[in-house]
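Just one chain follows, in the form predicted on its own, and it is written as structure tokens.
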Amino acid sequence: MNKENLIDILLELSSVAGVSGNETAALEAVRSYFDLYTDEVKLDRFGNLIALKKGEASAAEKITVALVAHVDEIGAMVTKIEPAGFLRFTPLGGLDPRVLPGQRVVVHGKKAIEGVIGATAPHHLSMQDREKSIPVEKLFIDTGYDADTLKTITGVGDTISFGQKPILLKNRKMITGKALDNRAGIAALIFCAAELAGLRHQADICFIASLQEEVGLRGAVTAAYGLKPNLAVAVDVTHGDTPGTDDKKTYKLGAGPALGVGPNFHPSLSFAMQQIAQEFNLSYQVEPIPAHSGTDAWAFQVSREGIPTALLSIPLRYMHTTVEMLCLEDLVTGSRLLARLAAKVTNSYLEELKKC
């Protein structure tokens, strides 16, 4: 696989809908790629997609490495159909009310219908109200349908995704769009699976597209418990360098993935990933995280009696908006780092990690 293939994958994955609790369409898109590069693809009881690429180790020396990225995206849910035909909604995940007015959306009812998030025009607001962020409860979705027609198509509880299409920038080096948190992580797993086709590896590699991370790491909790891998790496996004933000809390786009260090991660595994990056001349950054990382890494670390876990994050600007932006080279580098780690893991390698 080359970068152009990765671009096509990410454009598709960003476009498809997969709001927390309604990830079916996104999972179908993801599955079509893992079918190409792994030996077995299934859904577990919770609904997480698990793709297995078998290693060369004997049954007696079997090792399992879990590489996990969440497939869900932030969105909303219908709470009411107003008599005039407007839809009220509530967030699913960390929606920022500041960016909602004027957004195109898709309501996923009995059929998908398009709409826009409207709000009172500034002409009808006081000067004081114009300077305030509009709370979600005062926003509404306008589909153009009347209430009676809407009730035959959609209803309370239906999910709502954003309608923004991804685009390439800077001579195809950058991509911007919705749901790159965390379809970027999913794309990295797919690229890693393709890379492993050219590498020998002893460990069984389980690629996991986890559900409902944006509402509480739920899929990762069940996947970690069910698989009980020998070690795990979560792949997610972190805050990219942006004007007006603290540069000590952001990471430069184009400088490589960020590798987490801190109590949420196994110190030897985090250090090993840095060593692998240096060995293969792969650029990386170090991200100190002093507490709960807020990622699937937390769920894996504390599952059962504990699983050695690391975190690889892709720097991303404008997180939880419809114009999230990343550098494709960071994604390629992160994917190759994951593949090199997976190819190194043997029983003796695990024992060496324990000694550190």
The other form holds:
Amino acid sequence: MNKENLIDILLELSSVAGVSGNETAALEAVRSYFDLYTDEVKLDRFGNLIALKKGEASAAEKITVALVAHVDEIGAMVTKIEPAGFLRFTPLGGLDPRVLPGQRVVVHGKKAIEGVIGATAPHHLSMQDREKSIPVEKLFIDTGYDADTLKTITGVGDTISFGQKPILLKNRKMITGKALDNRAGIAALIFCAAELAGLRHQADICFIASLQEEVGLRGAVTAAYGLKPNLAVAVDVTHGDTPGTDDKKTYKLGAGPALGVGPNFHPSLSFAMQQIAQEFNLSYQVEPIPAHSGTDAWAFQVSREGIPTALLSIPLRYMHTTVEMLCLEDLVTGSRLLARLAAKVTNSYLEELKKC
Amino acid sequence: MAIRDTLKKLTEAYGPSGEEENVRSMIRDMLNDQVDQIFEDNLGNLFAIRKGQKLKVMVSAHMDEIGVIVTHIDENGFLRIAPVGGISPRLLIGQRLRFNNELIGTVYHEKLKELKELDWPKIYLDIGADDLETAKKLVKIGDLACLDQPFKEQREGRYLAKAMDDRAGCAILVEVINRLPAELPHEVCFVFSVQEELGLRGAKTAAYRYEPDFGLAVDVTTVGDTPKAATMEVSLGKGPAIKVKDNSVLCHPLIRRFMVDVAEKNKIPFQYEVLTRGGTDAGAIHLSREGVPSGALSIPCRYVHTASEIVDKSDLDYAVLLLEKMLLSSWPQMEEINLR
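Let me have the form predicted together with the partner chain next, following on from the form predicted on its own.
Okay, now the whole complex, with that chain kicking things off.
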């Protein structure tokens, strides 16, 4: 797989809908790629997609490495159809009310219908109110339909995804669009699976597209328990560098993936990933995280009797907006690093990790 | 016993999170010989099992209610308190609180400049003690208390009480257990759980122990039918609610559809619930072990987490009917779940 393939994959994955709790369309797109690069693809009881690439180790020596990225994206849910035909909604995941008015959305009712998030025009606002962001409860979706027609198509509890189409920027290095948190992680897993075709590996590699991360790492809780991996790496996004942010809390686009260090991660595994990056001349950044990483790594680490867990993050600008932006090079580098790590894991390697 | 009487008995019982034993023994007495197996676990959850074929269904309602805990006793015999569960200090002013030994106290606040200063450090509990010595004979640090309000029938079919959350759920389970026939298509484990108000803690261990194929919580939900309420399409008296989401769970689409099918087939009115805050036992059950497809049946309830929670009898009756019919139906096949 090359960078051109990766562009196509990312553009497709960013376009498909997969709001927490309604990830089916996104999962189908993801599944089509894992069907190509892995031996076996299944859904677990929770609905997480698990793609297995078998390793060379004998049954007695069997080891499982889990590489997990969440497939769900933030969105919303219908709470009410107003008599005038406007839809009220509540967030699914961490929506930022400041960036909602003016967005195009898709309401996933009996059929998918398009709409826009409307708000009072500035002409009708007091000077004071113009300065404030509008709380989500006051926003509404306009689909053009009247209430009676709407009720035949949608109702309370239907999910709403964003309609922003992704684009490859003219520098051909960066992509912007919705849901790159965390389709970037999913794309990295797909790229990694393809990379592994050219590498020998002892361990069974399980690629997990987890559900409902944005509402509380829920899919990861059950996936970790069900899979019982010997080692896990969560692949997610972290904050990219933008004007006005603290450069100690953001990571440069194009400077490689960020590798998490801190209590959420197994110290020697975090260190080993940095070593592997150096060994193969792959650029990386170090991301200190003092507590909860806010990623699937948090759920994996304390599953059953504990799983050595690490985190690899793709720097991403404008997180939780519909114009999230990443640099393709970070994704390629990150995927290669994941593949090199996966290929290295053996029983004795695991024993070594535990010693430190 | 009519559901009204069950509800009166259960709502008036003392049972803040962590001290559910009165409620538990009451429910145990009500169930008597109605189930095949009845036992408690290490946390105090009560399991009542009706044997059946094929799959295992866990139905959970929590016994605990919100309350307070004594944190300090001053030299004049006044108590300072902290919340147990999501209880607002503003709603306690002038309320009576009851300890497990029937001791009654009332809550008031220190002199305030503005009402918005009112918070836990500013309120105290007066138990009628004149000094530290007397107070210490009546209570000790760490004692719990619950709200003290009698059950009332406001008008015919409108019930008002403390702890409707979730004794209403418990009453529904008791009623359904009484109505179930001898033969069931699936095994059903009714769990009367503890410590839901502190974070679904009882349901977590109960689900781990029972390992169900499906989970269902029966709990109350807030409504949007009161003056200038937050947007919510659930009203009192329009039927039980089938939960879509709250902050603890996105209910499994197949369970939701199953509930809707059973309701429609039996002409039971229902509403869809999208609750923007709070959680229920289904939140813990659905994440147990490898995941348990779960749903929730909710009783519309006004003024949840106050001393005067209101439910409508028709919602309770329809909830009983819906749960009964669900337990007599075939639940979705595991293959369907896996193919989703």
